[in-house]
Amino acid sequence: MSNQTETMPKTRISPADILKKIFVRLGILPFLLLIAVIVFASLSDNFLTGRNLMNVLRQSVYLTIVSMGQMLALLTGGFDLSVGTILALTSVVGATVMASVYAAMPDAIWLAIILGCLAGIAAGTFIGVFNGVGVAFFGVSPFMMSLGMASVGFGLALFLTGGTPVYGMPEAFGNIFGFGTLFGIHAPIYAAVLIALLLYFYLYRTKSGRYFYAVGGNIKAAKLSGISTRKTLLMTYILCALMAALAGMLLTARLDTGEANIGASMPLQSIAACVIAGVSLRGGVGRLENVILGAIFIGLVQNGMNLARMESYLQTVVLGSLLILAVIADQVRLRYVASLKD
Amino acid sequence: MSNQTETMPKTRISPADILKKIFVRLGILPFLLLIAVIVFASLSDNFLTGRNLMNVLRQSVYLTIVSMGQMLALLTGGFDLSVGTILALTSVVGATVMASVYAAMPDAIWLAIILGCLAGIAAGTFIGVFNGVGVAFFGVSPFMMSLGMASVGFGLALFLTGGTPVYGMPEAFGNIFGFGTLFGIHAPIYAAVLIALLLYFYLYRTKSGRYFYAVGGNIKAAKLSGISTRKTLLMTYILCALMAALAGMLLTARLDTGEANIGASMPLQSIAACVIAGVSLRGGVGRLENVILGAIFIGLVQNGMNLARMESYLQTVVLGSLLILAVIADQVRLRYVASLKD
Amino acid sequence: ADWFPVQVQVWEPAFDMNSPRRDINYTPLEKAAKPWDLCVSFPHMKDAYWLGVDYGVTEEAKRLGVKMQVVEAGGYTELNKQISQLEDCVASGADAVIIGAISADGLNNVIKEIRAKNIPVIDVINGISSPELTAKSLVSFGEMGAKTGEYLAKQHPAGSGKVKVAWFPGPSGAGWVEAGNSGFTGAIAGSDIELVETKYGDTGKEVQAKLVEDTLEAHPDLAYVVGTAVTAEAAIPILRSRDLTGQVKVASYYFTPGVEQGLRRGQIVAAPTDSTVLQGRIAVDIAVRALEGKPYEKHVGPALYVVDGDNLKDFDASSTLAPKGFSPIFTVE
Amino acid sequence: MNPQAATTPDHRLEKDTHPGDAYPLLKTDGLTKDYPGIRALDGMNFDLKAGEVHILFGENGAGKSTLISMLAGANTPTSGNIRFNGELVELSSVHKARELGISAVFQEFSLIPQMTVAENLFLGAEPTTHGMLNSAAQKKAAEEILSSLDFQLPSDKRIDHLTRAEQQMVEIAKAFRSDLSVLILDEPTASLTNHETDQLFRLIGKLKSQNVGIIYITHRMAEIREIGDRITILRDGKYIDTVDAKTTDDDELVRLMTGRVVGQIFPKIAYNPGEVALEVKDLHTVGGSVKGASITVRKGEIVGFAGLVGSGKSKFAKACFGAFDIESGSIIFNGEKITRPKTKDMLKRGFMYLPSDRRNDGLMMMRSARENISIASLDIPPFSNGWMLNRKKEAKVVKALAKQLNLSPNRVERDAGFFSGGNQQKLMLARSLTREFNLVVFDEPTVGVDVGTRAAIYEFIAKLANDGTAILLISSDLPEILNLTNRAYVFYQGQIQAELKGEEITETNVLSYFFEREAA
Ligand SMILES: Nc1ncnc2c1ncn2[C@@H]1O[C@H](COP(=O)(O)OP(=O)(O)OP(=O)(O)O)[C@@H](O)[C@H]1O
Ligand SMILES: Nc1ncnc2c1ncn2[C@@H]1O[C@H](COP(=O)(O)OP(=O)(O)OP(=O)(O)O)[C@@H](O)[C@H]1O
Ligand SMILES: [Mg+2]
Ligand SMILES: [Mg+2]
């Protein structure tokens, strides 16, 4: 009834308009990525090699997977500050179990690997179950719940290992899941792609996927529409933990040891990856593909700065400024979106 | 119109009712504090000595001051993740300036102290100005803005010092502001009390104070009521940074050196202190007195566990669980509040 | 003034800290044959200890005339980032890699990959378990703890009267902390040192200050505070304010400028030095030797010794600490 | 058991309007709902027959929404039971109720702002093929529903880009997506204009003929007459009476509802215009919601804005207030030319705008009533001396205002969110009394407000005007325009289609300007 009030000139099409359209549809990240690539390529000859780009991808895998999980928590209007601890706990438990099974049965390599992975992932996911129950059934704020669980889980991880790394996993585990390649592409990348595809399907092709958005958009409305918000919230934190646990196992494969001291920067970095990808901290808004780009962007910038031999302290400053600029740019985009409305 | 349908028996007054009333008015924290004191007193003889309680208070001073600032950010529906960096930057800049002035004019001790403090506090507050401008004028989400500035500020602090502590401040500075006592009470405690009183007055006795609640309560309504929401938001982050900077200078006095490596746990801990004190992460709700109790509670538990010789790992687990329990208990309280509400 | 020749210890067979060792005089190369490109990776550059190592490696690079890039991961929780940085180093064309490792085992895979490209990898300061390393320039942190423990044990042998000691090894979970911890506890066994408290905690000064205070509350009759350099530095003003200076003694188990100042002022009784600067210098020299196919020692480290009030005047700080006012260098062209 | 015998209160009506229906479609027995500290519904007996429109009538907070929320499965009763076609049912979730064909349009919108119209229509019941979402089918079905309702809404537009009224239409459409046996409508027309309302009533008529039972909650008397069959009156959570809609007159209804006699709903409006308070010429807003509208308002005048949903009434007033960006045009307020209005300055000059959406734009729900009332005047005495608050005087003034407006319960320290809708509206209106205003804009001041309170609000507006304040009344409730205003402007697509004065303001006259006219 009010379409007629749209005054944007939709008929004239100039190149600037087309750029604007892309800007509006795809967000700011593709542009930022492009700029980053150009800048770093001009600063370092080694940057724009297939080998290094593969390198960037592989390095970003862990943050990407964790960010995808984090996105679920943000979508429903929450947080998960325990993803770092989940990584650590998964690593420690997975490595311990794998090493003991392997020690007991040195021939059953695959049995060891499978049992280890299962144990590790179960341990990590368990934290998510607690988070989910706390948030969904006890109404604890996700911030507090996941912060508390982060502390609890970290204590457990340290307790299990006494602070020393866990070694003795079969070499095959690291060789395959940490460093294996197929057609020149590293195993963790395949894992990430698979996880992303599954999550994409789940989020955008199933009912339950849509409910994450609904719960984050307006939880009362979701309830009144017959959606089980508790189930959705529980699911959110379990899935988020599962993602972090998967990343934890992949990272363990790469490190070849179980470490309690990994993942400390994951919570804030994964949230940052989501936010620059346009995920709203208020819930209900955000696209998976953008989050993946966001995580890769962070990885790419770090890699580029290293290759450009930027000073370490300066890197910190530049990364911080870039994150802010990305969000400001996204703000500008949102104004355009508003002016180009539907 | 429906007063007569209130079914709560308000006439019978039993001791349980009185307890409930206290519970509702003062929140869960006084009870938790009491329980903590009883538990720790029974675990360690040294806990319930005047000397140690003073110790707890003094240790909590820094977190308390930072939490009061953080509360402002939370009240307006934001965050400040840069408080840790502000502490560090203040410490480094303040110590450097103080030491150089002192070195240049060894007799002008007070001049050195004053210039150093001013420089440090200005440097820290400057971060807040950036945060405020980003949030208020560019519409950057407070999470991202303060996270980015945390990174920028930390880079600067490291750049200034290379990570080595800054020595050479006049001894009087530490002796007075770090360790000085008057009537058996330590100087930092006086400082905290003074800051708390000023902030209390500002928040609850001036119109600008009320505006923090209004902006957090409903920013659109605030705008339509003629409140300059931008000015309020700018003020929020400047004040929050000022608090953190004050804490940073006090901490510097106590450590006797300027350090870039302090405050890392402050952002999350100060938010935690606010949340267990009932400050809503959605904005608009929270009382200063409770936040102070929240910060002291965290300090008390840490001290108590140390005195009870609890193992490090276990401390982490216990602290995490306690935070969650505190929030669950507060949830229960809110139900009571609803039922006793006039 | 040149830093060499310098007395060092060589382990043989290499890569085993329990091997027999012999003392030699170490003399580095005069100049590198060509400006090699070296990459150095540190856990972080947030304290004076690693600043010393940074000083050592960059000074030596300048002296030898090689290029160098120094990267730091930002802390001991950033193992993943260190791996990425190492890969980035190689991607940007480093000829050799020097690693101050975050984890003794966590880097083995990436080292294997780097070595497969025939790039020398030198282990400095922290210790790495990989057998593929080119060489090690380090001492064991366990021995640092042990040296400290021995020093105390010597002051308080069995029968001399029990003294209470609180021990603050550093953040739980870090490799060097666990090593230092076992070294220290092993060395005080059998003496009259009574270990009343082991408190882990981050090496931020405010954290350590809190731990020290709480420990003083719990143990009013404490005789020693022993721990990280940060602990020692944090303890000094606290003890002063409680009028406990002298009654509670302070020792550190490694060396920083603050510790040196404390020693000079008599506020700290003893601290072992591992000659960090020298470890860094030697690592660079070995890397260049390996690149140029010249003979090198596979496992060397400066001899450890405890600095206390007695030998302080003989102590050459430039073997351990960056000079005053040195600001970190990240690239040498 | 005999269901007929249980139906106690039906003494005035002949039983069984639909012979052959042995049981009422829906029936409650002693339904009670306790919220912490309050009994929202107390032993409610209610029955709904197939093919009737059953109106629920009562003051704000009487328990109407509470009753229907339990019938729709959104809420569980504390005690009592519900029968559907004579069988005891447990409606433990919205989903379950919907399976029985019970569908509800709630007062609080249950829409997800970030989702499109189509997605919202099928939320919780998305069409799938092989377990996968089928968005093409969903879009098609959505458009079918919308066109059957004759609601002109694009199915792929996001909810948060719609006006409140358009959202209301989506909310209504949502109820029509499945086969219905009971349709519950909780104030569906609160923000609709006649056009959409007629559409809705036509549909209700159709459903009636298909033997669907309809529960309808409204505060608009005219609607009761138009579509109601029976009326059940609630007061303070209790059942009062069920009466026939055709034979009970207004006064009787209001008496049953309030327990007292309420005189005239619309007060007498005096008309003594003073000098010009606001003069706007050729105003254009950014985005083109308003395209060249000009008005004049004099002191002591009540000027109405009428027009279709989204015709730019609110945008116009907001733009003058500084809450919406202006592209061009001139504004003269109190003789002062204002180039770029800013809310803060406009307030200082004595211009007040009270928004239509009290939840989103008006109130701080988790702050006390006192703070909500005083918020716009904290910079002047008696509330403060410019920067320091005077809390005693604030409390005193606010209490007096609450009393003047009959706030119920009259407890100013209570959170705004705990008040019923009508009382929340009063909190917002009270703001216009906290300082001297030359002009007050009331944007839909009576949305969802009961008749008794409405009378009080009208009284209040009339008194303000009488005291010399200029009043702009934006309303989609036509009787308000007809009975309260001295002059009225009719908006159409961001322009002013007509200006009507005094006697010219009649229903046919106003309505005739609602739609496009050749050469208006
Ligand atoms: N979730 C809740 N918690 C506590 N009290 C509630 C809740 N919902 C409603 N109430 C109270 O129950 C009573 C009945 O409310 P209800 O919403 O049913 O009124 P209503 O008749 O629909 O009023 P209106 O005409 O304003 O919509 C009110 O006093 C209200 O304050
Ligand atoms: N939040 C919004 N985002 C985008 N467009 C909007 C928004 N709010 C309103 N509009 C559009 O602005 C135009 C004018 O809206 P306005 O609110 O002034 O209308 P109105 O006549 O007051 O209608 P209503 O009766 O719905 O309040 C409409 O075309 C509407 O679609
Ligand atoms: Mg209602
Ligand atoms: Mg409107």
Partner chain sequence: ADWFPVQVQVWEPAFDMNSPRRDINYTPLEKAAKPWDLCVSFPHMKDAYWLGVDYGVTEEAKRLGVKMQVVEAGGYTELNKQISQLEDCVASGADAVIIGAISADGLNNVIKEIRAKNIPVIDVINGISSPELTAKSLVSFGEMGAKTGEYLAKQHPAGSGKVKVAWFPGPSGAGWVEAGNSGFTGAIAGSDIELVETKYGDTGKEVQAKLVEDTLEAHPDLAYVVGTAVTAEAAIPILRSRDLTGQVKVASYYFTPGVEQGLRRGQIVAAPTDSTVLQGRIAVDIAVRALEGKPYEKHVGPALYVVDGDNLKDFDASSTLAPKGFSPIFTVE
Contents of the next structure:
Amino acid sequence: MSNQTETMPKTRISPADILKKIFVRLGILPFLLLIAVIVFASLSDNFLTGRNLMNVLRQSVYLTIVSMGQMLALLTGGFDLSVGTILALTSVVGATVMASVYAAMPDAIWLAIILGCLAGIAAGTFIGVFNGVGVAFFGVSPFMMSLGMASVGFGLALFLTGGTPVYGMPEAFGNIFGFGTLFGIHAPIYAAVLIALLLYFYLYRTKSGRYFYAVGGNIKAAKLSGISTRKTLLMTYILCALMAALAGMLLTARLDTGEANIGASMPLQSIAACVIAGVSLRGGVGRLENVILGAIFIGLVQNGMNLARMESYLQTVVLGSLLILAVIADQVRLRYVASLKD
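Got the form predicted in complex with its partner chain; any chance of the form predicted alone too?
Here you get just the chain by itself.
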């Protein structure tokens, strides 16, 4: 036996094979991250400073929260194009209720903040209920359902405000939830970490969390296994909308106004963050921690382009190109995985 082992020819592993294995295991994100750091660090001396990296983290918070919700939709084989509208509607309704209560009872600051947040989050989550019912019970494609609700929500936000920003919220709301810090870390970062921990526990430590992967992997098999696929799909879009609504209230606190035109780029950016992080557009594949890194990567690229003084129109071109590149990389990766199985 030992002689046979000694006489067996040694297989040489080339650097290309090592890169291929890394690509199959980790996806395209590590390669893009390395390229982005090298390019932007060469363009700006401020890019890799601690202050700028903390700024990237703070700016990425809202996209990170929305992307975590978008990941749930992608896991079940769909996606949610209404997340941008949910941010806008949440912001408008939350700010309007908060400003109205504060104007009627100037001493009841916390009552105004709580009622405003509840109203805004409820309005945003309501969009998710419609999305979930349409997809789960009426068989409407996620593309058409979420696109239609995006139009409905945007129209409602403009109708409520007439296109003008909503002012008059208590200063404490912005000071605490928008600009507040604890140990030098901004309050929205704590909120994102808490949401990520709760979602991680739900996805990987509960039975219903595994259902998202089962439904996206093979919905017929999931149904035959006794999983309530309709309930899972309904929960998917409600949770996706809930997280977008939470991001909407945090962004409202940061802006200190209710805006009907915020979040327009969120659908593209959140899908790009998920796909770059290895979440499959076919459903059933994706890790939460990778999605968080994917959202931070998008924030890093935007920050680098700002430091390089790239125009906003060109930034949109770059983000769209990254999404296409990520989709192509996903296809190539699937072929590599299939070839390794053969």
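Please read these numbers as outputs of a predicted model, since none were measured by experiment. We call the rigid core whatever largest set of C-alpha positions still superposes within 1.5 Å between the two forms. Positions refer to the first chain, counted from 1.
- Hinge annotation between these two forms, restricted to Asn46, Tyr202, Asn175, His186, points to Asn46 (rigid-part boundary).
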